[in-house]
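Take a look at this single chain in structure tokens; it is the form predicted on its own.
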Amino acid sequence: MNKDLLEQEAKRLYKVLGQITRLDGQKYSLDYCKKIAPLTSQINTLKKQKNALILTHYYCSPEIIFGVSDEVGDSYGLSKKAAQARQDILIFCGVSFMAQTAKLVNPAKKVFLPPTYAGCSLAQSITAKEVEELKKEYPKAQFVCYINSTAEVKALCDVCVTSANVFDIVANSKHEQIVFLPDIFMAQNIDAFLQSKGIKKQIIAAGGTCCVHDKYTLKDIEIVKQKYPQAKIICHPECRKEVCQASDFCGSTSAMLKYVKETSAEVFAVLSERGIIAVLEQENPTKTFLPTGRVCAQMKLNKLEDILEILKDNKDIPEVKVDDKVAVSALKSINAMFKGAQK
């Protein structure tokens, strides 16, 4: 590799990146910068020759979203650009549901996921089995399923929401029952939030919870608090219901991201995966973010090296691939959520 190219390359992540905390508490440095230079410069060359759009969500390293990524958003935001893409090969840095959906969204393209077996606690914790039980309990409810989800899950639901438009799309539901899965305390924040408002649903809840935003509790915000009074406290609603109710803040990962370019307070706790500080640290470069954030390791198995593996052609990787019966019936519930969203 030229020499001179590569020192440029490593200036430029260098200026993105600078400022930016990594995992082990270090900032990245420009020897840092050097090391994963000749892996960025490769892949930016690549994706150009081969007509690819790198996806990546805002949970994956900084060195990913900052120094190869095309597109970089929550659930909601990268599945409305996958559905949009004209290059032929999407790769998705993130976990296989966010793969799987972008293969809904765009059929006609090849998908990737770096990481292949990057799963989800979320996705993971509801099967189309159960599901199916579900819905012969609640014969009358609309089935609504976090975009945290497998394609068999989403096939058999109604409509797929993600945090950015659930509240909206439940609020505005014909149906006064509601079956929510898979993410037991986003069905409770969406309970309280329509008591909030006086709309009277009953929210029945099904599956599990988010093995990160689970994790935190009213003690968290206490320790906060405590220590830091000025603090803005900020989270996503995966977390339980009295950590929502005690926050600042609480809404998507996007909406988190506007509220701190927004407000005028100048330390926050995020109470979310760790790859949003990276992101937030970025943007707003004057303003402190307090060492609150905790890592999804499924999410951290996105590597550069796999990315550049995917452009090279490995034939060792699979393509993400979906059943044509089970896509049919998971790209109407999807295509319900974009509808719903618009309203």
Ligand code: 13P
Contents of the next structure:
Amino acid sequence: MNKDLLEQEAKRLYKVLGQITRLDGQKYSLDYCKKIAPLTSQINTLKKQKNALILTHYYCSPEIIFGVSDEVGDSYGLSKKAAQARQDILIFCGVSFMAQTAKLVNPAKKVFLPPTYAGCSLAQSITAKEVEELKKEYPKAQFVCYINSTAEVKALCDVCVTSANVFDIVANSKHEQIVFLPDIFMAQNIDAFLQSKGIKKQIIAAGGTCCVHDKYTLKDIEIVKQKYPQAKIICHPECRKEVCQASDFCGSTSAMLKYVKETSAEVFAVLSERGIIAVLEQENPTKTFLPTGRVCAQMKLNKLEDILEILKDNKDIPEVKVDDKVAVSALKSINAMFKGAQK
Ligand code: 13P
Ligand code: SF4
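I've shown you the form predicted on its own. Could you give me the structure of the form predicted together with 1,3-dihydroxyacetonephosphate?
Whole complex next, starting from this chain.
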């Protein structure tokens, strides 16, 4: 590979990554950027040759976000970008349910997930069989599933939601009884939101919790408030209800990014996945972000090396597939979300 071009690529990487704090607390160094430059430059050349699009969730590592991605977003934003994609190949850096959703919304494309499988404690917390049982128990209820669910579960639900549109979609629902799954904490947060707006609905929760966001407690907030009383505390609605209520702002990943940009505060404690803090640091170089981020280990399974292998047609990384019958019904619930979301 041309030495000058690699030098240029390392400098390009360092310009963005140099502002970001790594998981070990150090800033990305120029030496590290030199080490990954051969990988990012091969990926960026090959993705053009192969007509591939790289879509990346904010929770993936900064090397992927800033080094090779064409689209970076939260699960709602990326599902829309995947649906609109014209390229032949979609490489989805995220977890399995996200890549599966990309395949559902754009089935003609070849979709790949670099780690082949990357789990999510929410998507794994409920099976289609359990949803079928719930449907027998609550025959009149509307079934609303969080996008963090398998295609089989989505196929049994009326509408899919993400944290970016759940409050609007549920508030506008005509149903009085809603089964919300598979995030019990988000269900509690929806219930609290509806009550605050005077909207009467029964929310029945099923499933589990996010193993990253469920770790935050009021103690974390107390510590931040004692040490940094000026800090704005922001969190994701997968956090516990009491954490959301004690925070200055609670919203989806994209809503948190917008909040920080538009708020004049200088210091923020972000109670969410570490990846969003890297993006915040890059977007807001004069603001300080306390080291409150937690790590979703499954998101970090996405590696530059595997992206390159996909582009080199390594058959060890198979295409993401969804059963045809399941796909038809699952897509209905996703399309209901696109229809019901405000933007
Ligand atoms: P977003 O919808 O905000 O991208 O969240 C997805 C997720 O997995 C959060 O833990
Ligand atoms: Fe799933 Fe939580 Fe990881 Fe998001 S952060 S992918 S909800 S385990």
